[in-house]
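As a starting point, one isolated chain is supplied in structure tokens, in the form predicted on its own.
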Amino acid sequence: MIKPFYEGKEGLQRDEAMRSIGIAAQTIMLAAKDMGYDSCPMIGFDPAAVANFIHLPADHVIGMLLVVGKATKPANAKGGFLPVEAVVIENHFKRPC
């Protein structure tokens, strides 16, 4: 039943893969913390260079890099957060003024 849902819908397939990657990464990060390790998802890398370095097959993509290990120093302080009202939508979107 799932095959017809995704068949021919490459954007939907990629979106689902990215959601699954996020869920898997979060699970690895939580498991690592439970085992006494630290972790960090990485940005700012060259996906083509990494793909070449690891001999990634052409029909694969890099969804995320995640490091797991022991921290050498405490994490940097977070820069602050937006108020909940700025990031959470309840019940409906607001109409533009």
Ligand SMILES: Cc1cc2nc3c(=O)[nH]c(=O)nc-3n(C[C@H](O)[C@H](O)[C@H](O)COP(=O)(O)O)c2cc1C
Second form
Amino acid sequence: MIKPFYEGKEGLQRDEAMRSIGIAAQTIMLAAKDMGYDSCPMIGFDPAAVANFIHLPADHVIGMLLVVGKATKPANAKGGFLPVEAVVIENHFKRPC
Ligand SMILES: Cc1cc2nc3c(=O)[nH]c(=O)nc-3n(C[C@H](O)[C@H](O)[C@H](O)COP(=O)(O)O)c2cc1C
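Alternative state: the form predicted together with the ligand, after the form predicted on its own:
Complete assembly follows, chain above in first position.
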């Protein structure tokens, strides 16, 4: 049932992969923390070089790198957070003026 939904729609396939990668990564990070480990997601890498290094098949995509291990020092202080109303939209955006 799901195959025709994605077939020929590469943008949708990639969107779905990125959605799933985000959910999976966060789950791994939370599980790691629960097991006493720390983690760090990264996108600052050369995707083509990493793909070549790990022999990535042509029909796969790398969403991020995620390292899990023991932190060598505490995390740096956060620079701050966006206000909740800037990132959580309930029902609809404000009507443009
Ligand atoms: C999807 C994602 C990708 C990230 N990529 C990088 C990266 O390439 N390089 C980097 O220094 N931090 C990256 N960060 C931020 C780090 O994961 C980390 O939060 C940051 O280095 C601060 O670490 P600290 O909280 O231990 O001080 C990324 C965060 C996310 C959520």
